[in-house]
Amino acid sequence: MKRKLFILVAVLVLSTVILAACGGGAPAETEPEPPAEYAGKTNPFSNQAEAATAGGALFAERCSSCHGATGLGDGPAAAALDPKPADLATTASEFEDDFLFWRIMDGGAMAPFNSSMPAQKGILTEDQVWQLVTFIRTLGK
């Protein structure tokens, strides 16, 4: 009886260790890096008070109703939104430029985000994608 009691905690033991190691628990929450066009590049308006501005207003009309006025995900829009919109002002001081010119040049259509944010790329100009990106870098300070 004991020698069957020790195979059976053997083998439960020896099971949870395999799916373990084969990747069985939850998926990993990272993001994928940018493309090789967008991967590496930086700010020409970084920490630019008037570029700010400029990016603030161009929130208010292109992003705002999803992000909320504040960037905290919750504009009138985001409650039909699935998935949610980003909490730009807890989340985006964890994300390189480059990261966050190639989300909103690209938007959120394709995997893994799969999301309803519309791609800006040939309705804003880099400059102002880049004045966005300064804009949401002062969310939450």
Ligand code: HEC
Given for the second form:
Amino acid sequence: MKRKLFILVAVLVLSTVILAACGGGAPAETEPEPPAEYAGKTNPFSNQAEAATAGGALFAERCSSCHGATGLGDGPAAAALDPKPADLATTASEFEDDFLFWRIMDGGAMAPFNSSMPAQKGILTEDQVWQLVTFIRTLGK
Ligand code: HEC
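Would you mind giving the form predicted together with the named molecule, to go alongside the form predicted on its own above?
In what comes next, the whole complex appears, and the chain from above leads the way.
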């Protein structure tokens, strides 16, 4: 009798493990690729201290209200937003230059982001957006 119970429990445990291994649960989230006009672009000011300083000034002026002074996503406007501003200090290192450039240029008023992140295209120059990318890459370091 005891033996039968043991086998029953073993089968139950095993099938749970097998089911979980066979892709139960949601697929891993993947970020969308930048559109063709941005794809493959790289930062001309990568790791340049002057560009990081210029980008820092732009960030304080145009981004920190939402993303926070150090990019943690904790700016004064953040509490009221849904979705919340990204924690750039953590996420920036996960993204390629072209992704960051695209997101700053075009903002969040598009699927799948649908956020209040404002577009900078037509407001900042491409050079200024790259300066922001340079600065963002210094966050969290
Ligand atoms: C009104 C608030 C607001 C302002 C101002 C703002 N953002 Fe955002 N930002 C957001 C929100 C909300 C998200 C998260 C949703 C999304 O991805 O659109 C976001 C996402 C991002 C992302 C994508 C990163 C990720 O982890 O997905 C980048 C890069 C970014 N912001 C950079 C900037 C920069 C640089 C500025 C200044 C030029 C700026 N943001 C200004 C609200 C803001």
